[in-house]
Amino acid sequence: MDNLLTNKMRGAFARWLGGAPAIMAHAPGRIEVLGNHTDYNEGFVLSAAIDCGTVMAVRPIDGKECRLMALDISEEARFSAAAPDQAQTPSWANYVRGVYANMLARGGRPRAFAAAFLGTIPLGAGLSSSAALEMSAALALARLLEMKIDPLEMAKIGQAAEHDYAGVKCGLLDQISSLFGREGMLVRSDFRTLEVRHEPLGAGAVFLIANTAVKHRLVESAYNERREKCEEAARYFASVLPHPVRALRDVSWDEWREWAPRMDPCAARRAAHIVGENTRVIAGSAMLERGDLEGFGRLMFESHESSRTQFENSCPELDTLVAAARTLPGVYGARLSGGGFGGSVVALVSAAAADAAAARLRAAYEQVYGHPCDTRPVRPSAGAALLG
């Protein structure tokens, strides 16, 4: 937790509202390390909460209207405390509106409040600033409304905000990663059972984020199309396989190879990515347990190639960085992180080689695109929490 960010929030909140917040909460961003788009296919993911995030500060106020301030951009939104409807603008407010609305739907009593947030997660980097905003808001508002909500239910509240208010049919990966992070550990999530466990990264390695700052158009519609194709593929496999298929998690690689030639080609490619990713997460967990970072890194490179060719959610900027990472000493593996179509590459690197690798990645990107990308090391960190 960044004490500088907390102190900055206290000062900014006081300047905005003329007093101190009653409640503060912090939620981290996340990196997705293996298991791309597997969460909504009831599969497996390895992720990590990271050492940058969002602080939410809240105070009850009189009246029937809630006030919400994005301190980074000095923009304020207002909405009814009793009926927090979806808004067209500003769109960022829908993440908090959606969280609050879902708390009311679960029995929370309407209460007017003023809330403000600050963050250190680069926007558009694929590090899930939206989930960090949702989870920091959920923790703070649950305290304000005197509601006891367990972490998995809180994750579902954030997911519902994405679905119903932001219009993105996401899985639970981002919210669970933010809530269940642990220092030095990766979060392994089973999105059928919602079981969460932790795998050690090891002290000699860090993750390096290379942010392209690219967010291609129509990302939300492309995400939703990928999900629809996965569901189409699952329905096909359910119709031809001799065992129950509820989601692509139930399909083996051998079954995919047998039946793919008879499927819609696009649905077959999307399914290949998901089935392969689940296989890689299971193999990668075993590698982490025995400290095989080189083997784990190879799986990351394989994952990116599958994203590029099968799921088609990469882009030239991401591919440039992964190709450069393959050539660098001390880099075990690299792949896109998150939904894709832009955002960031996550690379697993030796801690001793991190600075040199970062410089080489910036230079490789600048050679192609005329300007360097932003790079930063991140470490697996603790999950979301209320602040004292």
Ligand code: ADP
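As the structure is a prediction and not an experimental result, all values here were calculated from the model. We call the rigid core the largest set of C-alpha positions that still match within 1.5 Å between the two forms. Residue numbers count along the first chain shown, from 1. Compared with the form predicted together with this ligand:
Superposition on the rigid core between these two forms places the CA atom of residue 341 2 Å or more away from its counterpart. The Cα position of residue 243 differs by 2 Å or more between these two forms after fitting on the rigid core. If you fit the rigid core between these two forms, you'll see the Cα of residue 193 move by less than 2 angstroms.
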Contents of the next structure:
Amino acid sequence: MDNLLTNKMRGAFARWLGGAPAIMAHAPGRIEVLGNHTDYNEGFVLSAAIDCGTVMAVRPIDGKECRLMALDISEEARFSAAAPDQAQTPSWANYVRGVYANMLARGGRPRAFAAAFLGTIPLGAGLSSSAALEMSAALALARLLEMKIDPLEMAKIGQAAEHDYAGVKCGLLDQISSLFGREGMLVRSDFRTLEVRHEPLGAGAVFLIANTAVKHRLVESAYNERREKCEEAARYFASVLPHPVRALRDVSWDEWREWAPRMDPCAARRAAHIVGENTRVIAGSAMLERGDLEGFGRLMFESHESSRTQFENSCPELDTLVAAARTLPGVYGARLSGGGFGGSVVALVSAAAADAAAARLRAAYEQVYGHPCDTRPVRPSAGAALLG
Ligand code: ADP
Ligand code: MG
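If the structure you just shared is the form predicted on its own, then what does the corresponding form predicted together with this ligand look like?
Then the entire complex follows, led off by the chain already shown.
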């Protein structure tokens, strides 16, 4: 976490309210590295907190109203400290309001506060600026309200804010990654048990994010269709396998191979992606423990190929970047990161080759689409924490 951001916050807070904040918290964004659409299938994901994030600064104030200040866009919002109902606008305020409202619902005593935040995560780029906003707010407000909340509960508070206040039906991956990040490590989450472990990346590699800034239409309905097909496939396996199947997590490759020819072909392809991704996360974790980045990178390419052909959640822009990445020296692997249908590609690159690879990715994108994509290197970083 860089001091620049903290100093910038101190200065901006003083200009806004005068004086210093009482509490400051930082929460990072995240990348999904392996394990795509596995969270709602009770499977495994490898992700990482990254070295850009959001800082939240809070001070109790007199009166009945809370004040919120989004410093990056110089917009202020106010709401009742006792009844923080959902607001329509400004929409960014709903993330903080939702976190605070959830804390009151869990027995927190209302307390008027002023909170300001700023950050370095590009918004809407698939790096989870929303979870960073929620988790920085959750840490700071738990301290303000003197509540002891364990990290998994905190993640659920952020998820509830997304569901009920921002209208986004997300899983827990973003919040867990932001909270449990560790420098130089990937976060491996099990979405059945909510158990979290860490796997080492090693110092010689970084991730490159290449953001297409594309958001294809019908993303929401396509996402829901994928969820339904996965559930349909799980029900089929539950009806034919001798052991209990609660989710596609419970299906092995051998079982898939035996039964897929008898299934609805679309459900079979969707299931192949999930079973494959779970297998790749487990294999990839072992590779990281051995320091086998080449092997791990191959799994990332396989993951993208499976998205492209089986889950059909890629798009030409993402495919262009991954195809270009395959030809670049120093690139171990690349795949789409997150929901798909647009958004960002994440590439694993040797640190020495990162700048050159980023330039080549931008050029490859420009050649097809007439303008370059955004690229940025990110490193696995520490999770959210109170500052000072
Ligand atoms: P992502 O989480 O991938 O960045 P989302 O659409 O889930 O994309 O969340 C982005 C939204 O979060 C923004 O539109 C804004 O409402 C809110 N947000 C996050 N960080 C900030 C910030 N620093 N300043 C203002 N709004 C922010
Ligand atoms: Mg988000």
